[in-house]
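Only one chain comes next, encoded as structure tokens, the form predicted alone.
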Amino acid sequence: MPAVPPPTSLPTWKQAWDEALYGERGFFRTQSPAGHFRTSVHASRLFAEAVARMTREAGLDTVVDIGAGRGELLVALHEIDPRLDLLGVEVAARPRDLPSGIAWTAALPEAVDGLVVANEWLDDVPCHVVEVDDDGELRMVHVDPTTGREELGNPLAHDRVAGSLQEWAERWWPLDPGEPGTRAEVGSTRDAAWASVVERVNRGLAVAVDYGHTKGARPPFGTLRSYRDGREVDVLPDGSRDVTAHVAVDAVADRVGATLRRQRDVLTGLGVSGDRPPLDLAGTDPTGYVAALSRATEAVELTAEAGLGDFWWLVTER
């Protein structure tokens, strides 16, 4: 029986998004992610300084940051600890200004010894979207990357290519049959990237740090969303704004027998601290007050439930 075409021309989701982030106009060889969406690197040098600790507390000299940027934290764990090994994994070009102490490379190491870590990388990794149909069918869908409208491919039942991506729905996402509209964001695109990476880590640490889900608390109609110019927009894979989705963290998880625990948690037990200083220190030492009094300001952003402090972080030792 010969296959049946698919009865769209326009591409996956996937397809579509691959093109938008990293073809070569896309946003991330093109954009710098700075100007349109703010992170935990954003927020306060005070993360940095986290992660610096982290490295050091492990015995281990080197930090490679994946999907670097602009460099903003290898910049700054420069700044904290000169001694420190840093590479930066980043498609776009090497920053002129980045100091002649940090290496830059488009590609993965073979090999790592040291943390290897990735501040919302994973979201940003491109996966596949699938749809429950009136039947109760999943469907691929695809997507104009010109007007956002969209269209349901083949029922991925029928198609041979599609199983594996419905074997991880039905283990990872499962979609209710009589739920028709209902979607998810097949995460095994994310799984293989993040275990890609810590199967090149010889000795060390592997920490994915992203906002996501666990199978308890899928959103029923995915996650998909696009920034730019500091706010959320419209979301479009046209290579014009960032295009992300959350991460099911316990399917990455598990693929690479990462821990997953919260930011709060992590940070905190790495010494940030959201306590206000003495105020007998305002009359004592006025500048130090202030500047005590930022820092905690920027710890209690971090640490913030139902903000920063609720990111995931995926810790694997090797």
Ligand SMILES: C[S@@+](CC[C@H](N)C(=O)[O-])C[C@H]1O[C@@H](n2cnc3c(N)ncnc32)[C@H](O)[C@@H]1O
Given for the second form:
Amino acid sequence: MPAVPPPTSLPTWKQAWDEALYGERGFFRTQSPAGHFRTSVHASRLFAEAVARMTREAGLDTVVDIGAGRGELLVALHEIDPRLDLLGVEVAARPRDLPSGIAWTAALPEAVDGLVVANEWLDDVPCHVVEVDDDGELRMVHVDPTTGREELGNPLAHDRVAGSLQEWAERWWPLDPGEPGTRAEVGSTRDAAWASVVERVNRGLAVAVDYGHTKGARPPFGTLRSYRDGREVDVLPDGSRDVTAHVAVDAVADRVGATLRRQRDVLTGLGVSGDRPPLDLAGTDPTGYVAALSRATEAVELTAEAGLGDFWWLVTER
Ligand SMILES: C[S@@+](CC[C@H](N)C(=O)[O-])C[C@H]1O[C@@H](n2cnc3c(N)ncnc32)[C@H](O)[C@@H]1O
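Moving on from the form predicted alone, kindly provide the form predicted in complex with this ligand as a structure.
Full complex below, order starting with the chain above.
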């Protein structure tokens, strides 16, 4: 019998995405995240102050930043609390101007006593994309990295390896066979990536911060997006732009036993306040007033509805 040809020779979304971001000439090998999009870390030093406070309140003196970008959070932490032990874990090379007191590595540490934080890392962990076809079958989505043209692969049910993706989708992101074209971004790679970090924490806290969704509120057509030079651009895994998808945060939390809270609630509890300073201060201490007003403005951005305040904090205590 002649072999049945594969339905497509294109890479899966996960394969193309891996290559686009982390291949030899992948986007994050050469590009600084801050040059292309703004995270809480870039938005305000108040974010670092909150992380420092969380670390010290837990009786810890070490912070490990996973997906550390160009070390922006670590540099701020170093200035806020110079006695903290700081380590950046990042696929990109150590930034030239990073203070010598901050350690830097490409590999996850074997074991950590301290607070491990990953801000906007999991959304950049590539995952498979699956779609309901016209017959109501769940099939893998493949993509041409140069044009973005997509094709559907084999039904997952016929593929033993893909069976685990189907199981994940059935549990966390069930799709209606009567709704062709609806999609799930299979978060099992994110669950595994974060579990591999959390299990290295001997004593301390593991904190993942990201945008995401929970069961019952999954977007029907997925959340793949691309960013370049501060703007959203067409989604393309060609290495010229970031490719990201929201995180199924409840699945990750379930895997690692994390609590799930919104950034606005966590930061408010850590003393980040958008309250305006009293007006009298403007008369008695104009410089202090302007500084307090600027902090309040930044706090509002970090805690905003429909903005950074909606981010999820997944916190696991070890
Ligand atoms: C969206 S950026 C976030 C940067 C920074 N945390 C911030 O909040 O501004 C994600 C970063 O994670 C890094 N990254 C992705 N996968 C990684 C891995 N397996 N190990 C180390 N760094 C990784 C990327 O190179 C990139 O710098």
